[in-house]
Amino acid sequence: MIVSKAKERQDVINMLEGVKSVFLLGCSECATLCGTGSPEALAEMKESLESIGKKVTGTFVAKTGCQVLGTKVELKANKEEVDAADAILVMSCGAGTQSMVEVFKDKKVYPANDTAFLGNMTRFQHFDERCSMCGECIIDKTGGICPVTTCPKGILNGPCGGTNNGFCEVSPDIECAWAKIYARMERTGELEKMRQIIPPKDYSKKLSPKVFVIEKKKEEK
């Protein structure tokens, strides 16, 4: 999912000088499973914006923030309102922000959230990076730990000389990862693997920006 964290108030203030009238977006997702686009982030928003005389002509919720097409059918309902305002204020991550920019391309949009990582939720709203989609996924060979976004260093063929009864040198609160995959791949039977040399990545996988299209194929007849 994707980790959004709210930007400060007062950050979100300044950022709407000049704008008297806000229409407010959630996202009924990672958004709401953080804490920063869900109904109660919504009301709270409202809340605080009409307190210092900006109005918020209306409040919506999408199913996924950052499905283009989807949220513009979903925002029929709200055209008047969302007509009514100077700007939208979108409370999901960039993607679902950008979502907007190309929905409404004469209004004004502006993000009241920061987007941190892709991260796993542990427990609710506690959340961790394991993988920084790196477009070339190696962890079939690293007992299905990422060491590119677990270890600090991103070193594929571990443990470096700096590991220390299984912690990072860089803080004694990070686990490392290398030994959290040697212990792993014991478990499963595949420390063989582990003699194996994993070849420099290709992070040209990486370059932004990236476009992906699934094609259909077509049916043999």
Contents of the next structure:
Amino acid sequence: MIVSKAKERQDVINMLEGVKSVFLLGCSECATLCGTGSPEALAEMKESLESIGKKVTGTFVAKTGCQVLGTKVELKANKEEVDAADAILVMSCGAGTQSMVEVFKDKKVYPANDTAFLGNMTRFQHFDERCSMCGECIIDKTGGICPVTTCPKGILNGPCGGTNNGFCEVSPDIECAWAKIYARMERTGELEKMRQIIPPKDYSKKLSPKVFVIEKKKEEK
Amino acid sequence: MKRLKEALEAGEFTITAECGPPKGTDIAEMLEHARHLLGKINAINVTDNQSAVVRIGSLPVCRLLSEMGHDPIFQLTCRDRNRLAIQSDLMGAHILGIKNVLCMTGDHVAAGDHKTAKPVYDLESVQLLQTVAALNGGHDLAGNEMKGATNLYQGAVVTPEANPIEPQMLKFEKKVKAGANFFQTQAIYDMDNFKRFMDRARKYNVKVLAGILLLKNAGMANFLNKFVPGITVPQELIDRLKAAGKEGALECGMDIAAEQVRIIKEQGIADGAHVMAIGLENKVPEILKRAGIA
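Same protein, different condition: the form predicted on its own was shown, now please give the form predicted together with the partner chain.
In what comes next, the whole complex appears, and the chain from above leads the way.
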């Protein structure tokens, strides 16, 4: 999921300087799991903003905030609340925030969260980054463990000299990706594969902004 | 003195040392240290923003040392340059008369003095070796034909005391496959472990220079053990440095380095030694003398 972290409250307050009334929008997907866009998080934000004299015209948790059209339709029921607000404060990821920018052309839209990374929830509300969406998956060659993401240097061909008893020289909290890859490929009997040199990555696959359109399949006769 | 490539190919016990460019433009001391080494070593490494600390670039210093009469080894990391910059620096090295390049991924910026910098790592060491091989063959990394190829003797690094060692050995093999002609190792102190490493390395057609890092005192040895992955100074050596006292520690460290070089040479364990004195390059000739190398 997309991991988001709540901005420091003071930063949000600074952002809302001159804004008297806000509509709060959360998201029932990732941001709810992260606790940054859940009904509880919205209620807390409402109370916090009201305590400093802001008016909260309404709150709503979108089903999927990054789904522009769906969210637009959902929010029709809240039209008056949104119209009454000087700004929309979006408590989701950057994609959800920008859905609102697209839907409400003339309305100020602000982010309450920082969007951190694509994360695996490995324990309750504990997220680990395993994939950096590089656009060219190579983990068939690396035992299913991504060195692009989990090695701080993104090394594609084995451990550097900083491999340290299974950990990384960059931080004692980081496991050495290549020690893990080796151990796993040994278990799965794929060590031979690890001898292949992986070529430089194609960073053109990572160029932003990206667009992806799923083409409709032609109906078979 | 033969140059690096000639010495290694002739099967001579080859000596390299290292010099680290300073931060700032006053290079008088560095040049003075390098001058001490003239005629004593086969080649001299010039580090590339070592430990991710900003310093003068390796390439211009290589050129200055070349003019002085040294055979410089251009250390090139992938931390600060993308594949375009890497290739132009390699071609630049060639036209400046630099003959050797040491290909490394490079310490992470987290280790250095610009911790908020964006690390590049467009390529890494194995791919960098492939890049040098491509340029030596007259084509750039994208396959475009070059007007004049490079002719660089390419080396790489390996950590014989890495733990775990098996993935390190697989990478060593990849580096050989990618075109490494010679290796300079991370500092080694445990000679039995190094022999085990060399037994495996000898299966490949590459030259290996053992990394000898001058221990200046027991504190330095403890620091290496605690903070530098892949270096293990045995307790016995730490005890010797301690026993030598504050006054005698450096002399003792020079003795230890000299003994290591002597053992490696006399027992034919490796093809040479890479002596790292970190700022005390002027001590290298004395270490070599004590090691029995004229």
